[in-house]
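Just the one chain here, laid out as structure tokens, in the form predicted on its own.
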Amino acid sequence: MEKEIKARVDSLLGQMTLEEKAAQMIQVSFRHLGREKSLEWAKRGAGSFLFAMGEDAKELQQAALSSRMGIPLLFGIDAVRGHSVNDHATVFPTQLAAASTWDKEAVREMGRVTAKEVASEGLHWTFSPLLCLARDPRWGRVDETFGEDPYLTGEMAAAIIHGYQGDDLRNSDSILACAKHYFAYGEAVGARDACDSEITRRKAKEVFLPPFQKAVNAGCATFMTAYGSMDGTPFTANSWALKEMLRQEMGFEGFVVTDWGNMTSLMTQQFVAETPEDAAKLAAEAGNDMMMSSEEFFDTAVSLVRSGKMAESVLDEAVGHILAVKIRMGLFENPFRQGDPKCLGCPAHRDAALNVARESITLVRNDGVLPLNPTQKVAVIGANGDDIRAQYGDWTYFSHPLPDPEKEPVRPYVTVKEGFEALSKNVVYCRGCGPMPCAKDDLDAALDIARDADVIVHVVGDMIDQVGEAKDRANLDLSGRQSELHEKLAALGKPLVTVLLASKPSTITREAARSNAVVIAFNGGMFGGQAVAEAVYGVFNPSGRLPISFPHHAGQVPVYYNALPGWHFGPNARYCDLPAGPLYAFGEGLSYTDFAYEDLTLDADTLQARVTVTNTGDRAGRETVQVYFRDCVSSVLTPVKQLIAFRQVDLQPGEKKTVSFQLNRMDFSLVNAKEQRVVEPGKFLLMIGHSSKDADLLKTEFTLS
């Protein structure tokens, strides 16, 4: 902490009660608690508020002042895809969509714009980026990941951390960004969400804490504990991670806040706490600083401390990193900071959702039938192709916290049907069925339609009953009659387009092979549609990769690309009835040109690598040219293969570049049985192309002295 804060830190806190530091740590959520009751908190001095907007938090804000110390709130909100609680606000795709991108700087702008909309109503802080991997898809907080290799989860956390802080933290439309949840909570086990993660220290350090490293070194200026445990500690006990791990190893010096009501988990959920004293006395001294929808933390709090059974010194430490991140925000001076409220929704945030989306958009089949031509007629079929609720996904002002069929969708947005709509007069409409049965399905009707179509467009995937919190799927078939009705429409013998709009990979092993196209859209935010329709006609050249595998069954999970080895008879193993490999692979992506690499050069002491790309199509593209390595040998299991760099290259027809990377040493670590992160000395294979496949690399042996 810098001198000057720390000086006036220590000022402040020599002049707080016991209670007004307890109250510093209780954020309370307005929406639960109402007007009245949220007055009296912020006249007690707590420490923020989440779902207070406008108004209110402007009322709020003055009780806060008018309070004997007069410290300011901080107001925070889940704004995870855009400033999307709010109806009229720029809604953008999901994490995993945007992770689709592999583009940093169009994930930076999209936490700037972020940003500028949660700043312009005049709140502090979004409940993101979260961090979790998402190595079993059958969790149901996929869609809010960056997928599920590590080292793309970092460098995607870290640009749009940048985006959500800007320059300066005192900057009107800068907000506090929150890593979460911290962490391995994906990785429960049986995706079960909230469920033990049952991994070691060592897994934590070589696998799941890399990309909050990278968040602590972007300045994040917020952590989130994790519900769940590891190990049977519960994450929000758990002084290892929060103390010896975030703060001593990885040094972040911002404050932690619990999830929703973690503190009361302890005792009602996971029962390593009898009474309220037992989890607040827990969840204080492992490291949390603020205490989410908890309000019973300050009484037990200060009861503790009075008692003797724990030291103000507790407190003292945690209200200090708290009160540290609000001076850093430049919130003492400018309790009312706001940004421009103009900017909500403004055309030019709008760009930036739309070039998201288009980014996104991942094509992973095609036999020549793309892109389609706008004098053909074109039956585009399924719910997802005109449902904007399952487009959006979860965390929308429809969707968050909970689904509200009441409330009106308002626009601008573009479903999928009215994207085709725009692009070609030749397109007709049926919604056949959706994921879930409906007393709308009719199948019938869906193929009268298709049969007088030269092409048909089979929109399928999940919705917002299926996604989200406690909202995992043993099942990842499509759902409802979509399949029955996809294998109809591929017996019409037309040329079949299949669209997965979802959020996650669904097991589409057989829509897949009944298909002449496949494109992955995930959930696209509010012009996911037209992206979808301005792909597959051609408008631009799809340049999506995807940060996830796709399995070909339920059964098959995990099927990451970062394996460890040893499945009994080697690289060939697999389940004796499914293939070896996922049914798409993480990294993989086509497009309307081809790519060809060559010429792959390591200098083995500088760790400067080089490839040269091609462009042999006939259309200027975007290749994504990804650097993967493997440790030979090494003392302890290491993956196959593992993502170290990346870099796109954008390619006229003809064009050829080389693509050079500056490895250093630390790019090949490991995290041994000492639990400490070293290079081996030995042989390392070095991987260079198109995706994380064996057969779209180039590889070179290298050693390491």
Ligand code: NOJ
Contents of the next structure:
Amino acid sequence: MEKEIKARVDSLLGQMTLEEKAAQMIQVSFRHLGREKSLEWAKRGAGSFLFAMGEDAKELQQAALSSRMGIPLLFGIDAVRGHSVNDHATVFPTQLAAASTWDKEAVREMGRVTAKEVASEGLHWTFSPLLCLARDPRWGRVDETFGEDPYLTGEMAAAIIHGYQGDDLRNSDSILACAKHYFAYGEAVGARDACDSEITRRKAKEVFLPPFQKAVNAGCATFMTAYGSMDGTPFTANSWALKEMLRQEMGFEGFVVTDWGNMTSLMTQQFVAETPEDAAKLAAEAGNDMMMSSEEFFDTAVSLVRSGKMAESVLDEAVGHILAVKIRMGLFENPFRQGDPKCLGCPAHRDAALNVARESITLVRNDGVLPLNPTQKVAVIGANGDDIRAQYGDWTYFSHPLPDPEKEPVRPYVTVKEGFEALSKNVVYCRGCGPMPCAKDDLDAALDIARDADVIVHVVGDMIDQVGEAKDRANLDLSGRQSELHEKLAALGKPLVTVLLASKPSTITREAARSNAVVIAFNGGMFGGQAVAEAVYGVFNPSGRLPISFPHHAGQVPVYYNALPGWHFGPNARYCDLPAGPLYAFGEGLSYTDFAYEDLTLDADTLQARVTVTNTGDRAGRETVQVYFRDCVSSVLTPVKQLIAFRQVDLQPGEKKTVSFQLNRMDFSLVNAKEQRVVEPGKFLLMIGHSSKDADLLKTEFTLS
Ligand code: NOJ
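Form predicted on its own already given; the form predicted together with the ligand follows:
Following is the full complex, with the preceding chain placed first.
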């Protein structure tokens, strides 16, 4: 901790009573406790509130400042894709869609815009980004991740954290980022939300901690502990993870907040604590600084210290971490700091959301049917083609955490149908059916308009009821009657374009085989529909790349590309009743032009790699050049392929560029059986190309001494 900050922290701690310290470690949900109780907590010196906005937040701040110590409150909110719990804010695509852009600058800008809008309400802190890996698509929160890969996740994390926190935390439009959920939440067994993650410490260091390390390196001010557990120890009670790893090894200097009720759940869900005292002691001693929505921490912590069962220094340390962040962001000098209220949903911010939506569109199949021509008569079919709630998915004002499904959607937004109508006069729409069977389903009506069209665009996917916390799915097939309708549409024998507007991969092998083109849109936010239509009509050339593999079948999961080698991972290895490999691989994505790779070189001394990429088609396009490696022989099993770098290049038709990468030795490291990150000398394979698929990669072998 910086000297000057430490001196201020020590001075504050010296003046605080035990009760004031315990209160500082509490984060209260305004929404759940209501105004009166919340005001009491503010006066008692609570450290933070979540879900308090606008005038409510101001009133609470005033109450906190009038308390004996007058320590300002921190206000946190889930602004995970724009400040989208506010119905007038800019709604961005989900993190998963944003990761499909592979564009760090666009993702940084997403963070910047979000920060400005959150700060415009006088709030200070977003519980974002989510850095768990989505290696099992059955998990309900895949939409909130940057996909399955630790490297891509870490790069995107650093970008969005820089966006949130800006150049200086003291700026009134900077907000605190929160790296969550620490860690391996996405790896819970069977993708059952918040359950145990069957991993070891070595594997944690190898796979799950690296994105969090990048968050620390990017200066991320706060971390949130995960709900689950690892090897019998809840993450909330894991001092190895919170102290040894996070603070000592990774160098984190901010503060740690638990997830919702995590302290209490040590007792009520995980049964490692019998009483609130046991739970409070476990959570505090393990290294959690702030308890989200576990108010009983207050009384229990005070009595634990008074009875000599817990050292007061435990509280001092935690409160010190919290106060240091408050000091760093200048909250004491400027407790009512606020950004510019006029920026909420302003045109420049909407442009940023449209940009991410466009860049996220990933074309994974096209036999030449796309781009469409506005003179073609198009039948757009499917509930998700004209349902802003489904298009938004989770974490907006319709859904979590302040759900209001009946709320009237606030313009501007553009559904897929509206996007098509804006670009062509020859568009008809019919709902047909959606992800949830309902009385409105009318397959015949959809077939009627399809019969009369030149091209059919079937928009399929999932909707809010199938997405989010504790909404894991055992079955990833298209739900409701969507598959049945798709089959009937295909039987008409017309060109068929399938658009997946969903929170995550669905198993669409059959649908893809019947389609002339497949577009993956995920949840594209307010302009997601416009982006789909523009991609389909070729207004822009799609450049998205999948940040996650698409399984053929839920029973094939996991199919992430960076698997460990073994009998099941050779070129021909497969389940005997499924094709080998995924339907669509990590990094995959087409455009309306083609790129050719040649001349891969690697200087084994300088570790400078080069490759030449040519746009061999007749449209300008953006290629994402992906760099993977494999350690050919290693003391522990290492992945068959691992992403270690990527770069985007814009190429005119016929244009050729040499793309170079300065790699370094540690890029080729592994975590050995002693849990040390090392580079083991020997043979390596460097692979550069268009996607993680072998057929897309140029390869060269080299030796590290
Ligand atoms: C629980 C979720 O797991 C977490 O991601 C979120 O930030 C908190 N609730 C607050 O809403």
